[in-house]
Amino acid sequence: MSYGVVWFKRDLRLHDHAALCAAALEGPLLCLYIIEPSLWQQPDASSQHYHFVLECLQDLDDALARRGGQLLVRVGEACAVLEELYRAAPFAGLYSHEETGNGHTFQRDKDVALWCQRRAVRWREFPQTGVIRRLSSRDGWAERWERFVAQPCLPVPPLRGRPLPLPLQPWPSAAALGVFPFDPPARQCGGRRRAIVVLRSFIEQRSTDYRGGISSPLSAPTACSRLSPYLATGCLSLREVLQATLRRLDCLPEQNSRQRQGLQAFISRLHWHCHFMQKLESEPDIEYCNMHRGYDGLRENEMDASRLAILMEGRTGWPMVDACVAMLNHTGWLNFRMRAMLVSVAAYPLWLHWRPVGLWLARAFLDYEPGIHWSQLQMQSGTTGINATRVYNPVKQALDHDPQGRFVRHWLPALRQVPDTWLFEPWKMPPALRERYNLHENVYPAQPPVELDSATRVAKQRLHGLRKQAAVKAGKAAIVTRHASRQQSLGSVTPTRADAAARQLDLFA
């Protein structure tokens, strides 16, 4: 008898899977993870992605179990395991939800595609989130988007499992792979359970700090979702997450207005989180190459390794730099704005060029987000041609978000005992005070690798200059139309409800 393969890949749940459900359908299904030795040697990898995404093989594989199935999980290049399987028990289609990820998980799709072909297996892929393939106009994106996530989530449906036609194989570690290796000790675990305790934490109490707490790396810890790395993998849909926040603001009196503000804003996001995921659907190269050519050359041909070394090692002398990647590489997150503040340092007083900055912060982010991380690279380095220069001065970010220097203090040792006057500066100090604080060289940076305000100015003028050359100016309509939003304000969604089966659907189970 024939069956179907349910190709899990980003979509790790049971809940609101549309290839599981169309799979079920159909008749007989077999549960597959390929673990691909290639995809996790990329230069975006690193173990601690690894390791949470096997937190959340296990959620899936118990999930499974309790409904009577399991998760068969194979080593090997996806093409390669699909033959294997097939051979062993020939099957007739391949269920799969759509992709938006790296380079190399685009060229995988389009070599597993082939291979469907010449075995006459039918494959087919749903859409996860509110990203749109082979999207031919962003005209009328926003209402696609809003028409996709009003629609009821997909129960879990009745499974009818087979005998595995291969045995389970041990789960290799991330050494065995060659995954790049690091994990951050405190970074938040993997599994559908634990994104369930995220979610109700954050829609049921934690969102009434959202507005006005996403900013300050000392309160954005709690006041954020922390629902990104789950996402990410697919422990929770997009659209169970919106839904929820729904139900959440239904729920809510009026008079709580600052909660029901946050959980607002929220989905504002949630909206801007397939928005910027669409652009890198639409146009996979921009991984790799600038979104407008005309800066090419930019900053290529100028990249200083040092000061991308000293960046990676939170060593520059700015204080508020240092603290936020001595955060990252104890928890493998931090909130946007200071990612936005590392990249903004990056691009423009160090002069960085963003494809290797992007790729050390890619394997720093837990939630590493292809779509939206390559989207937000360009657009903090100014290389889209379509967005206004972002750049964050580190001492006036310091100075908004930590006044009291608590978080500088709690994350860089070295300068506990600086007074406030010179903590955010310390380079201003003068050499009695560095002596009496016991700041030498090789405790922390007598100076910063440039002079902060003078080499953000040359930037500026270098990239505005290029901004107003003629050719450059004339590449932008293209852009507009390939990635431009629609609407003055996204996110606005309409509080259309699921019908009453989708309320009382278990979002938990």
Ligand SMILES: Cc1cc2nc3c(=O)[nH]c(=O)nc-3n(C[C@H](O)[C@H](O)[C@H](O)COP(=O)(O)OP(=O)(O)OC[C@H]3O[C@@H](n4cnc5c(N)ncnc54)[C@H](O)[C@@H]3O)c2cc1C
Given for the second form:
Amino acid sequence: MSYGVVWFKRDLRLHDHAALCAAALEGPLLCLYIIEPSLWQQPDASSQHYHFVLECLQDLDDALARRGGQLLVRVGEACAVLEELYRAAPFAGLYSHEETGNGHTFQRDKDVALWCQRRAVRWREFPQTGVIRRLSSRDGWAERWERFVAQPCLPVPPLRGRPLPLPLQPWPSAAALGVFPFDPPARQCGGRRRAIVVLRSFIEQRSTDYRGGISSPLSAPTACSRLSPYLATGCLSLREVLQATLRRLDCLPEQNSRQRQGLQAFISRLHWHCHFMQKLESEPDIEYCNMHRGYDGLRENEMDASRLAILMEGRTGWPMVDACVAMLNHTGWLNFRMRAMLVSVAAYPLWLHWRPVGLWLARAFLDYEPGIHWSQLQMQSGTTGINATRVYNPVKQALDHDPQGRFVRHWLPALRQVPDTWLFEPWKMPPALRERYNLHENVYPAQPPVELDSATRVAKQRLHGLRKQAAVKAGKAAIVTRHASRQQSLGSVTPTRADAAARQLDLFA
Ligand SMILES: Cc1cc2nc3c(=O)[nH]c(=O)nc-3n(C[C@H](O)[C@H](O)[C@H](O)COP(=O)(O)OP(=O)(O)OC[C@H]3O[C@@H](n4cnc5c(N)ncnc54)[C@H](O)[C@@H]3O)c2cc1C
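Show the other one: the form predicted together with the named molecule, since we just had the form predicted alone.
So here's everything in the complex, that chain up top.
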């Protein structure tokens, strides 16, 4: 008897799973996850991503077992595994969610489509976010997003399993797969059960601190939702998170304006999630090339590898930057503002191209989501052609978001005794004081690699010089048509003052 194969990718849940529901309607099904060695060997992957996914798979398998089912995990390249499965027990349909992944998964999906054609297997793909395939223009995108997220979440369907046609295989270690070894000791753990605990604690309590709490790296770890890795691996669907938030808003008394505002601002972020992913979906090349090709050649040929190395090691000599790198290495997470600051420092004073910086951060961020990541990297580096230049001065960021130096002192023990006067600019300390606080070069850099203000000024001048050129100006219109937001409001979902402010600040572009 024929059956359908549900191919789990970045949708590691049973709830609100369109592909699973469609397969269940047709008859018996088999749930498959493929551990693809070539995918895990890509330069944007690290062992924290792999271990997190394994935790999610364990949880998914448990959820299936509770319904009398089982997850088949196979190791191999996608087409080879599908062929092996087909030979063991031919199947008529393949069901999955659409994936807006990196270039590797884009090519892999094209190969899988060809394989399906050859074997006359019908491959049905379903959207799982508000991202739209084959979108010709951004006109009307926000309205379509609203319609998508307003649809009811799909319950787990009754599952008719079938015996596994192939044996289970042991899950290889990250080292055996050749995954880049980076797994921070305090990263979040994977799986839907954990995701639900995090979601509940946020919408019920922590969201009270969202407005006003998300910019400082001191308050952000608890004030932010911390849902990003669960959204990136699909332990939770974006729609269910949004609807749970709206339900909570419905129950909150009007006078609880602080939490209400927090939840509304959070909903705006869920909109951005898809808005940014849509850019990569519509133009997969932005993973590798400048969104505005008029900026080609700006930084590529001047890459100073030693500057990238000190940034990655957290030894720039700018304490706020180095403290963020230390936190990232320990937790796999940073809040938005500190991510933006790291990229700004890389792109302007250090004059580094966004691609190698982005690969390092992709491995370092547990929540790596290619569509958001590469769009943000380009936006913060000034190569989209449609966004205002954003430059985050690390000394100002420290003064604004860590005025007492608690964050810097926590993550940089070498600077703990340094008085406030010098803490954010230790290179200005008189040598005798450096000596007194034991700040030798091997403990903490005596000087940053460049003088911050002048290097930033020169970088901005170069970028703006290019921006003024007629050919570069001419290229802007096409990018606006393809990628910029047309959003006037979030309609029935969240018409908030925060959105209006965000639009003024050009955050939606
Ligand atoms: C250079 C750079 C790279 C980034 N790379 C990623 C990435 O790979 N994966 C990722 O999920 N986010 C990325 N972000 C966006 C943002 O920093 C993270 O989503 C956020 O810090 C995750 O923590 P949270 O879930 O607690 O955020 P919350 O503030 O609670 O936000 C909730 C959700 O909204 C979405 N979101 C929030 N901010 C943004 C934003 N600015 N753009 C798009 N979506 C957003 C995310 O899905 C997030 O999980 C990046 C930002 C920058 C500046």
